[in-house]
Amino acid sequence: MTKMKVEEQEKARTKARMSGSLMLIEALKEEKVEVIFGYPGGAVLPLYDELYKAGVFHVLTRHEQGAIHAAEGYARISGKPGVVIATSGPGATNIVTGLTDAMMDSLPLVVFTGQVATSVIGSDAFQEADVVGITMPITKHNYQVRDISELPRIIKEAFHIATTGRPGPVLIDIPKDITTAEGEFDYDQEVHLPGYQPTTQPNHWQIRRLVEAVSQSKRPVILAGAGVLHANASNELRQYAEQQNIPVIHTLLGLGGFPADHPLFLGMAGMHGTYTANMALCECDLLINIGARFDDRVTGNLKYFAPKATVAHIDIDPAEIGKNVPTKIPIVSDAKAALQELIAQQGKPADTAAWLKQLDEWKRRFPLHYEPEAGTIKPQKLIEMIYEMTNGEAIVTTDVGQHQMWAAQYYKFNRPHRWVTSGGLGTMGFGLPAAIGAQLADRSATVVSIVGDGGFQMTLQELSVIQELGLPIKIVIVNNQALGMVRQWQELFYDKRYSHSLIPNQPDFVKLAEAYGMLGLRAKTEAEAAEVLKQAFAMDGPVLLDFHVRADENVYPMVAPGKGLHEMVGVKACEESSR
């Protein structure tokens, strides 16, 4: 057959009449979508009922919620959008929690929700619920389709704005008559938004300024977020940090955008970053943010945040630019464009000996540390083991609290696309189900889940996912018998008034790992987390890992609420410490 009538087919198929729900499975094969997450229901059992025809890969989630968590951990490591359907009323209202996240947290997803025929739209029918007004403070955008004409424009506008500029979940509601009701698939048509034009590219005067104010500083450093892992700019930034010999900060997110191993990096910054990165934005002269947005758990009291520092900020999102910290040097623009531009400007580089000087003495003096203790599990010893087994290559995913700091602390990312956790929203239950999407993402990776024994709770249905599709994620269970973060907080800041925060009574994990046909294996001491760990990794299968790990151990450095960076409390100069 020839190229021009292979062309001819291709433009009559996009352009033949269809129902709806066949419109929209058309439109997923155009946009190459490998995989969605899922959960059927009344107002989606046309679309379901052209799934079953079409042959899509589609993941059966436990729980909306499950499916959600599953999309945005294979948008954070494939960085193509993730798909989510569900049906209408309480099916939507299941995934508000993963939208806020994936909104705060920067992350492509193109989610499908039921509704109600239109004709019953505002009558309280059966499982009616709002989700238009509901999802639009927490989407990027959100559509109600009413007419069958408008579904392909509204589908790829969706594709389009979830991926563009700033990444960001897109939320369709499609009316079950909507998806019966048949119309002319036509995909072909361009995307025209006017009000929806991203700046992608510096502009070359602010380039200019920032390369004049890099030559005279004498104390620069760089704060490195999500959004150099989201522009694919790990390799420029690497490059303009050693251009410039300009050391390197990380935010929770942006870990893994540089490497943890580089002379130049400091660590991770703000509430439980390392001395060396905090005090390193207390003193500088010269902050260049890149791809952040100045998180309150990063910037601490903003009162007492780089108080001696030029601030220049480089974001795709203006919004973000002097929302919270005063920049006098403004770029929006994408990180990789605007670091490329920076690179290919050859500026002068700053003198900083006497800076990296000081650093270097800051980090030998005061490095992270614990206690070691015999006949316990101390939990940061628990991810340098895992660390150590997995040579730094894996993907770890994580719950909050605890756990999730002492992972991003002592878990050394030398790899962008090998973290996935959740950031701006804090969302207990978000990393087994994220280990799901992440896995599906990159099947040749090493995938850890390290959750909370309270977080890991919340989703633990998703065990069944596993299992069923075999997917070989190792999940580790912090178990220290209590929300870990609230009891923390409750004995520095409430008199060790533990309201509601500790859990003795726990199911046997080991046995629910055996419910769910996987294998579970339990340990209470060092030697025992070594053994099962080997075990465990030696295995292609998936596995459940309880760790019963010293229950009152807190995470430290420590910025408490309302103090500056330099106000960390919990740290020991080395000669103090047995690490």
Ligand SMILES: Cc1ncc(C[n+]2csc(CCOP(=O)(O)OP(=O)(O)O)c2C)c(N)n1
The other form holds:
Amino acid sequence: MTKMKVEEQEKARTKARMSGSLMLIEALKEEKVEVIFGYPGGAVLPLYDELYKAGVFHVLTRHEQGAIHAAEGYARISGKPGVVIATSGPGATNIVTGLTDAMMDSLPLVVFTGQVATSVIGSDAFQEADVVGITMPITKHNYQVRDISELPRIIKEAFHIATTGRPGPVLIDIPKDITTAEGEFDYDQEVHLPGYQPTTQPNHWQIRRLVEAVSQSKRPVILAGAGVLHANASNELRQYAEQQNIPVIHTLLGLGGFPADHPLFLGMAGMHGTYTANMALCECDLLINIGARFDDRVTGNLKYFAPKATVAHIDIDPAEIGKNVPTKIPIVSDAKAALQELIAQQGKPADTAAWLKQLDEWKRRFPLHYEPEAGTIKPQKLIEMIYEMTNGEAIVTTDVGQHQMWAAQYYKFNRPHRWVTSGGLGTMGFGLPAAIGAQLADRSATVVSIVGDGGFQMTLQELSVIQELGLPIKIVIVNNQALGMVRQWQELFYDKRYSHSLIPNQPDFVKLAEAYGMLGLRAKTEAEAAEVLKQAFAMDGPVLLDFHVRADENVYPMVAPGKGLHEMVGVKACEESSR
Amino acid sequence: MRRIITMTVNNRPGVLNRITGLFTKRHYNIESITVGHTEIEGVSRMTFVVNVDDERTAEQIIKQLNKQIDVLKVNDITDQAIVARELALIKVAAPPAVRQEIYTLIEPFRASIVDVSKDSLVIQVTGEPEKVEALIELLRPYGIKEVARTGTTAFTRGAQKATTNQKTVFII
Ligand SMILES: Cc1ncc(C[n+]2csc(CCOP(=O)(O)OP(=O)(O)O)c2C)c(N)n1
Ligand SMILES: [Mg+2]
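Got the form predicted alone; any chance of the form predicted in complex with the ligand too?
Next comes the full complex, this chain leading.
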């Protein structure tokens, strides 16, 4: 026997034999997973039995959708993969929305679904669903384990794929018999994926081209998306913008990547972006996109988008470059690596003095604005009050709708990784469970979950989890007795035919909070709002706050669908400060 | 625009589904697909013929395919020197009176008769899709009963062997 063979045999002997369920737990330990979000069922009973014995921290949400959104919130704040377990059939189909959401917003998840036993797959067995087929287009990758010997490799690959390159959800479907079968647990193996080699370092020549373009540009602007956050590149973004005197715009998902109070910050772009940000996109001669994907909510009608600009695009996903907007300078790279390289180049800064003066003028003349009104709560004012109450330091999660846009506009994020929202998919029901994951990722943070009266009811059962774990989340319901964003579109584009968007008989949310064993408070005026906010933030536990706001308030400014960014409506000049 | 795209993929369950699903999701029009084993165990080769509106769509297809974990290498070989072949089986009405005529007709195509029955013939032809097309058109007046085409399979010619171990990167 050769020496090598002997060594191999030695190694094999030291590898433990165990069940698929135990392998999964061991693998999660190897991956340093701190928390699992899940829900049991027939196909995952062996796995839950091992969980019970292993004493792993598992959060039982009250619906699988809650589990996966919580995992997303966790991933968004911690930067680590969120882990989910669901049973076969209905358990698995309940996570479809969350997978799509994570796919669209590039959140790393590793999701395990139970499956019926291998022997009955394909026979329409009880709680069988073709989960791999269903989730193929909404995962970065997915697997069905067909043999116990593959399990360790697959789990290892799943964590690798979810967290590298452009992050995303990876699903592993495990037939029940695999969870009880025994095999060798070999987790000490290299990931070998010849078809998956993300480019993370920028091409030097393209970097040089960008440096050159900046030095010649008079009106450059940076559009920074969540790619900056995924790459932990906030510091580099700031350093680069300051070094080159380039103003910065954020996408909805990018908020916090660049400090909102920085003089070079122009606000959020797009449908409900600031006047200055959108005008800067219309007027710029060089547009540097860093980690954003030119979503239609950002660009408006592409025909009118950045008409005067040379476009440079830094993205870790080559498929995003040139997808929607023709791109002159493509840079496939991790945002941090590219920014570091750009900073190191110490290129001649753009001569932006006149441009910055123009932008400042716009900022002064056309700020975000709303009409204050006595005797009611203006939703915009409410967000400002929350901002002040939390010193702008809170983690804010939102649902989807008007309240989400107001939160994005009026909560000024100065730090990265404080903002958790569903951007690409716009998933109602996201905000509350996401707050659970966010709080578990950062126990000491103040977490505010700003939700609508509509979307809150899509996942409100997760109040149970908040109460059970005693998470001190402040739940803010912006209660306009309406599916406000739908109502707004019907007002503006459907001649006020409010088809199924008004809900005057919303339940008593304060009583609901009490039913779930937590404090509920209500406010109908600004003074009351100040009062209940003070009370809520002074206490340690969870609170649900029901704010009755004006039902007919709209989100402005706005770029109507199909219009160009230059066609904003609801912009009001602030005359006195224009001189 | 007609593009011929070849790729090698891991021969894993569901791979074809992944690829065709991607085409459906993004509204890419597939004209034909062929799939088969390669000289490497566990690796299959696919050849697509797709119809796209413009260069940008063609580029997107390649990039999206490249993103698939099980896709090892993608190439748009339309504009390269390639060998592209298709096989077709054509069942044509052939009463004894016209048989001889048909024999003569197919000869320049180097097609062969693979089945004969009382009133029909089955003709097998291989070649570039245009050639197959041309033969079908010539046979049409006799009454075509059935056609089965495999779709194009292709690779680049020997001299400029396009095989590298890297995925083709189009941006940098
Ligand atoms: C799951 C889901 N269904 C439907 C929609 C469409 N939609 C977008 S915003 C909105 C209204 C949301 O109402 P609410 O939660 O009360 O928030 P508001 O707009 O009033 O602040 C709806 C129905 C959606 N985004 N998600
Ligand atoms: Mg509402």
